[in-house]
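Shown here is one chain on its own, the form predicted alone, set out as structure tokens.
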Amino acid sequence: MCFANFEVKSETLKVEQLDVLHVSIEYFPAAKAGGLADVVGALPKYLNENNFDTAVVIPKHHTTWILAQKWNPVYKGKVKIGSKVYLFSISSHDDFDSHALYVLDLPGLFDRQSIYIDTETGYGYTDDHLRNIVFQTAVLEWLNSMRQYPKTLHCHDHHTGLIPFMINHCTQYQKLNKIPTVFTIHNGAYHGAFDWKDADLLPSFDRNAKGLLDWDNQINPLACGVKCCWKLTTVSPGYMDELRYDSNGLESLFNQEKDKSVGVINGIDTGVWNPATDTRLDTVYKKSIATFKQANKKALAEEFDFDIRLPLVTFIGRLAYEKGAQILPDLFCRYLDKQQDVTFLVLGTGDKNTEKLLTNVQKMYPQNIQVRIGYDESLAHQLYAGSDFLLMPSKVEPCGLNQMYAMRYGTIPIVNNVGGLRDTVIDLQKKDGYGICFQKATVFSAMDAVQRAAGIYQDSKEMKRLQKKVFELDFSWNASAQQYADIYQTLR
């Protein structure tokens, strides 16, 4: 199948002896749209610290970071998809010490600056199912060429959900079928389903196994991954529970496969998110949490011109329905109509109508609302450090990383009690609690929570106690990486 091979280099030999190969569409810092990138960027590093030889392969998106790197070519190949032949190449990164990173170059399919959104139309790419099929098939073609295979394949989200099926039921990849597969769902709302008329895009497969591809009369990569993987994980125990009663039609499947399922809470990379060394901050942490918080809040107040004496409640993230962003304009208006004892600050981009409404609300209450449309990684770090509270009114939150970043920097979370938020934030009213939780992603529930926060802020002693409490919590990857290491060991 391969039309050419580069001379096999040491990087390729390393891959052939891997304990785990992660296959993903996203990876931080190369290509990020959400939490998937953060997880795939951090977990391999922590696994390698647990003596697992781990690598990652992603498509070669034309992001600024990827194009700026030096890449070492290690393999060339081709795959036939339908009636068309796609040439591809794989290169490794020269400067990664903790784990190997590989990019798979597919000209015409992934050589785009945006991972998911067509920048000309503002909508998702219309050829996503084709792109994902070619990527997965090319990865398997590469594996087929190896003298020794990775001991485990770890596939992430629906973009890679066909791999466990293909290594078992596609003739040309069946020699890979003894490799254990772990399939992790980061966001079960997206299934990647496409019509059966495109079944010929898949490599030749045993038609007796077509039921493994099917869900609701479509080819459903997410459902296929759930059915065919050896072990199914999600990014929190709470989200695993939720998928069994709310997963866009796959509820019965998640209940059926519960014996091989486990929720593993994500961690955060405490090397990147370190208040004592974070170069993105105006002031790093030294000895006093209160001094650290006040100095960074002052820097924000100078940039955004708000009253530093008021509690700062921040929203950071996509302005999307699942994040509860649609309630923010009404929440801000209703709250500030009654009292102006809080400053709200928003950093995010997404739904254009929500963006417009937030901008309009800012004009109505310029002293109490600041909105920054877009995303700025450095500003996000500064906001985690300088805010008093972080608001997450998510309707769906498989794990959530923002609340962990916030607490790492001494910021108290205000969250809807769903998914991973339920697993990581304990309400103040409970024993050993340290956050503010509400039960529905509604304007009125969120208003009550913000009022609780404003009340707590008035008690400086309690605020300092809570800041210290959340600051000292451990949300590193250490425990989670060990859980994954144990999973890999049991599959061998």
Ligand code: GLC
The other form holds:
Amino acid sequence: MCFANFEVKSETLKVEQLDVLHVSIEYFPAAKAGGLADVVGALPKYLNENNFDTAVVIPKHHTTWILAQKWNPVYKGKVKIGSKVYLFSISSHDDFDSHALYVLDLPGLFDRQSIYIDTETGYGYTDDHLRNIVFQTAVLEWLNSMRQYPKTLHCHDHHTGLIPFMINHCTQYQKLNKIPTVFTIHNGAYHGAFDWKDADLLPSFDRNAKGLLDWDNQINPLACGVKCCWKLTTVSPGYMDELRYDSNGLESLFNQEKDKSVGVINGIDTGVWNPATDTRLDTVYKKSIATFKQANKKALAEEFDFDIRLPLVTFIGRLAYEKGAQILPDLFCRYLDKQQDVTFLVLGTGDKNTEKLLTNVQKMYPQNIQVRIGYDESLAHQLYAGSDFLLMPSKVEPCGLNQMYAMRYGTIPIVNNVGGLRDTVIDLQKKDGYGICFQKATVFSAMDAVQRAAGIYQDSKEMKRLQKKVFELDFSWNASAQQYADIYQTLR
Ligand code: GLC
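Form predicted alone already given; the form predicted together with the named molecule follows:
The next block holds the full complex; its first chain is the one shown before.
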């Protein structure tokens, strides 16, 4: 049950006219933990360039970026969740270039610097499902106060997967039930499931619709989003296929909802990822790719103290099981035991055991392994520019953006052939190929792939040809944003 709102400002009018309102937990540059932020940060820009009026609403996390901005108050309201009342307010960014950005302030729940991880314990927040429910309910409360609504709601990942259900089956939001919903899965490994004993945290709903919330005797926001949305998308066609035979127990559901599902490959923000203007780089691209690569590699070699003559194979990302990070320590040891003709560099944070093992192998081979534990956006840019190869041994990769960033900066991808990696990297041995693909995220297949890379590196003409080829590929959002635009149109 929700109380009436007590203040509505004219900014709300803009939202009423919107074509699409994106609802997300992450958004670049405001709050980023992974690729979700990059996509929600870029897609609206491209849609707006194509005459789609798009905006984004995210929680007001207390990240450095969000706290440093100027925000204009737009709306204030309250929601009652269980027996507790939560006051919230929405404000819009004072000066944002291409589209409106709204932050929803929920004191006590989102006034935390880290998006998912409790910095005290090192684990995920224990009140995550409560936070997500309150955020989603507050967004609907805001929309409910309008006389006219955005033409489409676009929800991203399980954090916002209950919205399509709520607008259809929660009595107080049924006014919104004509708004078409698109639900995009960026990472199907996380379901956000919680126990039925917490069902009272949801706004009161039609008990006959209970089955839509349920999967395996739990309330499962990811499954619920899949069932209730008008259109389901994942971030690559390859991943859409995989979900139908391998999705942690949801296979039958993805098969069942096949007709409303489509895989749309992500693009990259070529404004942010532009080798010719990137201010985070030591040397930007001017005319020659070879000069660009060499200068940036030299800067890295000086910073990390490695031999510039060896090929530099980099891993950037979360040190997580699905990213294949757990094979890295063993891979490095076995490879370097045999030959020391490669430098490996890792930038990432995540699984504590993997972090420890990586630091240990670095001590064993200080000449050939460099490890930087942490998240560092600037260094990531420098690594894409200065590396020869980017290694992505992902076990699961819904789309993967890093391989596209790498190619945009002339770095050759070495990838396990799954999901979006399969859709974006063609092996060299195939016609028009430009990357190195392997068939399983195991130490031995990754080792063979690195060996292939080291071989190619010896042939400087071939390296130059490949660098030029990947550099010239177009991974911008243009084509994919058009696909989303078409989806929104067909739902009207
Ligand atoms: C998630 C996926 C990644 C995808 C990104 C953006 O982080 O793991 O593969 O590229 O979302 O959709």
